[in-house]
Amino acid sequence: MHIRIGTRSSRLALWQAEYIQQLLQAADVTSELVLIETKGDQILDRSLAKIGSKGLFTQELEDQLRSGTIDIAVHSAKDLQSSLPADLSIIAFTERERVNDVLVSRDGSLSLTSGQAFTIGTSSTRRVAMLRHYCPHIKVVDMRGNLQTRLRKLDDGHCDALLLAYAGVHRMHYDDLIAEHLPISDFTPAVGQGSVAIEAADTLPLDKLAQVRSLTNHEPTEACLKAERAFLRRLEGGCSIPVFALATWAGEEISLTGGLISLDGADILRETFVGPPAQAEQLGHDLAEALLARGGDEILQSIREAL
């Protein structure tokens, strides 16, 4: 069996695709990488919110899935839009890496809790809003580009530190630049953060689908991400909406903490629901409904009016 793997061409995206290749090789499945540039890779002079979030890092890969040029597409799970077209589906989620956001800097003494004023670069509306809420003394500048590009901008003096996902920093072997691990109790991560997702078209032969899924899917992670993605889907969240969620295992059940925050950081809603893994998607939906009833609908309306 031979699998054609579609991927973006950044170093981190290639790490993800090569990781999937390694998992497939365990059963002597051969594969090749097909590099595809997305809209999100091409447009670097505007913030994610201003470009528009739907399919920003996925549309071109999905087009190739439909055409049959590739068998599967490999994504960072947090880059996938909350609702997929009817002819496409996620067939696997890999085991999740540590989910924290981290402060990355050449100055290891920097800390968000020190009260010291400094400048952080990030392109995430979630991280910007959380910084405004928890750390109003911090100045934030928009920072687009892959990890290596952002580090160059850091070294060129555009900012003093970056706010990034631990998973990407660790996978690129930049652990020595981590100045601080941020607590998930405050800086709850984006939906899917830390996992690699595999997407396929409904035309993928069933034997290929079954083989890829059996070799790459991590069922405990899948259950958690189903809950998170159902939460995001109900809120119609995307790159431009500061929504956050994290599902973890609590004994035999899933504990899902999720919320949303206004763009200025003034208003934040967060709540936790617990339920059986078989009802993971219902759990996410119910949590979203609870937040909407508590005023989340008003926060969402104000966000969309501002974008």
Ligand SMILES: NCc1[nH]cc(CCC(=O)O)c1CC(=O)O
Given for the second form:
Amino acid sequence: MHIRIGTRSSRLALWQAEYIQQLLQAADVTSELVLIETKGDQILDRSLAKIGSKGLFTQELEDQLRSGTIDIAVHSAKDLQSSLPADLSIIAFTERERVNDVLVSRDGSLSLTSGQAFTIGTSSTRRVAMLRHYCPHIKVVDMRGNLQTRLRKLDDGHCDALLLAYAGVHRMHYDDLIAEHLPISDFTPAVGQGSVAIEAADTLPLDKLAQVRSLTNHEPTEACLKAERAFLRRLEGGCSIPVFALATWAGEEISLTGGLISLDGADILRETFVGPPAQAEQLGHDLAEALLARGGDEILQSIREAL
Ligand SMILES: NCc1[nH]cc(CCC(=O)O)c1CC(=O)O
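What about the form predicted in complex with this ligand, after the form predicted alone?
First the chain shown before, then all remaining chains and molecules of the complex.
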């Protein structure tokens, strides 16, 4: 069997695609990478929240899934919209890496908890809002681009540190630059953070679908991400909305913590629900409903007006 894998060409995207290739090789499935440029790779001068993130890093890959020039598309799970078009679906989620965010700097003594004042570069509305909430002494500057671009801006003095997902930093071998691991209790990660998702069109032959899924899907991660993504979907959030959620599989149950935060960091709502893995999506939906009823609808409204 031979699988054509569509991927963006950033170093992190290539790492993810090659990781999938390795998993496929275990059963003698050969594969090739098809590099695809997306709009998100081209537009580098505007903030993601302003462009409107729907499909920004996925549209061109999805076009090729439909035309059949690729069999599967590989994404960071957290970059995938919460609702996919009806003819496409996620057929696998890989086992999650550590999910937390990290402070990255050339100065290893920097810490967010120490009260030191310094400047952090990030373009994530979730991270900006959480910094305003938990670390009001920190100055935030907007910073887009892939990891390598951001590190160059860090070295050029645009900021003292970056706030990034551990998963990407580790996969790019920048562990030496980690000044601090942030606690998930405060800096709850974005939905899907740390997992690689495989997307396919409903025209993919069933034998390919079954083989790819059996070699790459991690069931506990899949159940957790289903809960998180159902939560995000109910809030109609893309990755530019400061919504966060983390599900963990413990014993016989899934524990889902999710919330949302106003852009200025003033209002934050966070709640944990527990339920059976077989009803992961219901759990995400119910948690979202509960937060909407507790003032989340007003926070969302203010976010939408501001973005
Ligand atoms: N939004 C960009 C993005 N998409 C996935 C990762 C990191 C790896 C992952 O969580 O899958 C990153 C960078 C970051 O947020 O630091």
